[in-house]
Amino acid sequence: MDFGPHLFVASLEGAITAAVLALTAVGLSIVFGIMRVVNVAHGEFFMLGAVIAWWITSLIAGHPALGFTVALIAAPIIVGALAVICNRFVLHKINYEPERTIVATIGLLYVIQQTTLMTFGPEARPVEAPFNKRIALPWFEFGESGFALTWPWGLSTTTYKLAVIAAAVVILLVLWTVMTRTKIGLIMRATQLDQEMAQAYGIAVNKVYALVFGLGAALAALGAVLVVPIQQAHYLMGDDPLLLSFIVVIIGGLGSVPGTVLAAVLIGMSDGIISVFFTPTLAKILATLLVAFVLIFKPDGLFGKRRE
């Protein structure tokens, strides 16, 4: 294959890594910029949505979609309600103190990878796409006369992975709506802004960040539900979306949610493109250099905004 379609399928690779690195990045911004609580679980969040999305599947029979629609929407709504019982139980305990939160949540993601692995087991287990057909993708070429379009041999992907992009874009327009456009919305950025104010108009702060951590993790488990069918669901699958997350979010800036979606394409694409022209090391590597100038000349992130 010449290097024009090869590029091609490692852009498509990209797009595939950075709609799933979208919706976990953005669950992470949304927890950090209302809450100002940095989860160092997230990874783990994201993990169990991919165990569950497993679980759920192996217990359904018939059409793989049977299951996988269960999966879809069963594992988001487990892992958040765990989430929220874990931030009345430990994080509301602390009053959400930076450093006190930090620690806090180290020792959930040590809680929720080693009871995993205790109940779930250390080998890694496949979950059937819904769909999964084979389509080849067109090319043009440039000869004698012209633009042709042509179908170059090996040049193809699945319909599932051209879904997942359309699902993570769908689900971001949809998060975003409700963000700028519901009174929930409202409510949120509100106790983003100042919190102390929000309390005096009658907002129960504790309530919305309850709902706030139970929904970045739902994101986080909504994005491994839709990779799991093309990677596979094991108990150390939180570590790389975690420390893209946090690149991610450092890069778009903290707690804003454009940044974070902007700069989730730009760290998906290259980690998608570098690691099938070099290799998955040298990917994450080039990002935390790019992580290291964003602090160096733009500490607040590409749209974070310095508090004072």
Contents of the next structure:
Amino acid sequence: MDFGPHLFVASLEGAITAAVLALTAVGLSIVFGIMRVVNVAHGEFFMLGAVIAWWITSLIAGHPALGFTVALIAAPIIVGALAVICNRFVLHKINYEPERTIVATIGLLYVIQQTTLMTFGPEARPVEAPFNKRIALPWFEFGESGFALTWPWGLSTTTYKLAVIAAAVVILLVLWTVMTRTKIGLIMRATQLDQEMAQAYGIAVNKVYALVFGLGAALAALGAVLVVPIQQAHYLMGDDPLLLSFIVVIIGGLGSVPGTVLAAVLIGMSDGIISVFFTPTLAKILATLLVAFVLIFKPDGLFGKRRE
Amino acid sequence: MLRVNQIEVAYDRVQVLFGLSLSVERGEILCLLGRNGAGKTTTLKSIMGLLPLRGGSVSFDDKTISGLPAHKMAAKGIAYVPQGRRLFSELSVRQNIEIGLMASGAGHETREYALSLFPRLRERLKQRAETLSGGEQQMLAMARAICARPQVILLDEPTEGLQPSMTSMIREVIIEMKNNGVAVVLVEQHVDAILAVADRVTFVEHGVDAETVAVSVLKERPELVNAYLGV
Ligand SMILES: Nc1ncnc2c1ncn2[C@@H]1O[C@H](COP(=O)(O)OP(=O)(O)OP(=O)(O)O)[C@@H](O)[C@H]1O
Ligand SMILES: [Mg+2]
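Please show me the structure of the same protein in the form predicted together with the partner chain, now that we have looked at it in the form predicted alone.
Then the entire complex follows, led off by the chain already shown.
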């Protein structure tokens, strides 16, 4: 394949990484933005989403789309509920103190990971995509006969991969609408801006925290369910999303949702492209370097607002 | 109607209030006066349930309300205008007012009433609160509290840093609330303002209520102010 078409395929892979990363990182970002909680266990909620999706689809016979649809709805709800329980019995008990919160979520990370290892096992397990038609993609050429469209061999994607990107866009738009146009969004933003005054004006901050922590985890799980037909479920699969989400949240400006999405696109696309042309490890190294530079030169993130 | 009974409050290990008491009735303005750091803001926050009490109690219409979570106070009819305004900075004027309305479940009429008191806010409903001028921010902080339809309003230095015309406007609104039967607790540094609006004055010194007098007494004995403020 020529360089052009090759780059096109790599960008598509990058777009899928970006789409899933945007969902996962926005989950981490709202938890940090509203609750000021650095959730080190966020990647494990992602992993649980994939593992529960595998479990649900393996229970439901019939067309793969049936099991997948159930998983797409049920897995985020189950993971969100589990996160609400973790919030109530761990984070709430230690009063959301920053240092103890980090230690506690590291603890949660290992508990969830090891429990999955003991029950689900060390294998990677596939989930069948609900639909998966290969579609050839066109490329253009300037030949002797001028501009022409060609269908180079190997330049293709699947309907499912395109659907993942579309689904992520829709989910993010819905989330944005909820945050900016609804009463519950107003309550969440008021809590983010001034937790004490929110309480003084009748907002039950503990309930908001439970909701936000559950929602953050559910977003990670949702991203995982979307990607698991491409990637397979594995008990260690939360590590990369955690690292990349942290990178994205820092670059995007801590707690800013639009900044997080932009950064996810930037990091996801370059991660996809560099992984295809070089190695995934190089992609992670470069992303981590970028974070270091952002922290040195623009501590509020590339898209973050300067705090006074 | 609101009674603060010998409250003791500390930040971590540093105790700030040592058995402070005060009371205020419907349609009455009680002023708190005291040096910087005497514990006035701490008193208001404690009433709002934002700080835990180590001792003492707060009651409202003879029912104990201390110990309730802070977010229940608004529904009990207590509204708070904090020192430094503390608006929801990135939200619009409309949204800040909306949050006040949510606290009381009040509707359109209350919102219109609040905006009629501060017509300048009506012109700026879409503006972000942090971009308002200092005076407008104070109006919004008052409007937000009024939308919570309080029976008791706690005002912490609402005229701090404002020019005289703005100060008198805020003062008129406070008097209107009093006339509507609201119990007002007002932290105020300016003695002339106190003499103009207060019914009674509680002097706060080192975290206790050193003395409470009717404002007529204060008029006769202006040296009291010097004694507690030490100007
Ligand atoms: N968050 C806090 N942590 C620790 N100490 C505090 C805190 N807030 C206030 N204090 C201390 O409590 C004491 C009383 O403060 P408070 O704000 O109640 O005073 P104030 O009477 O409102 O003063 P001012 O007139 O300056 O507003 C001060 O000594 C202050 O340093
Ligand atoms: Mg004060």
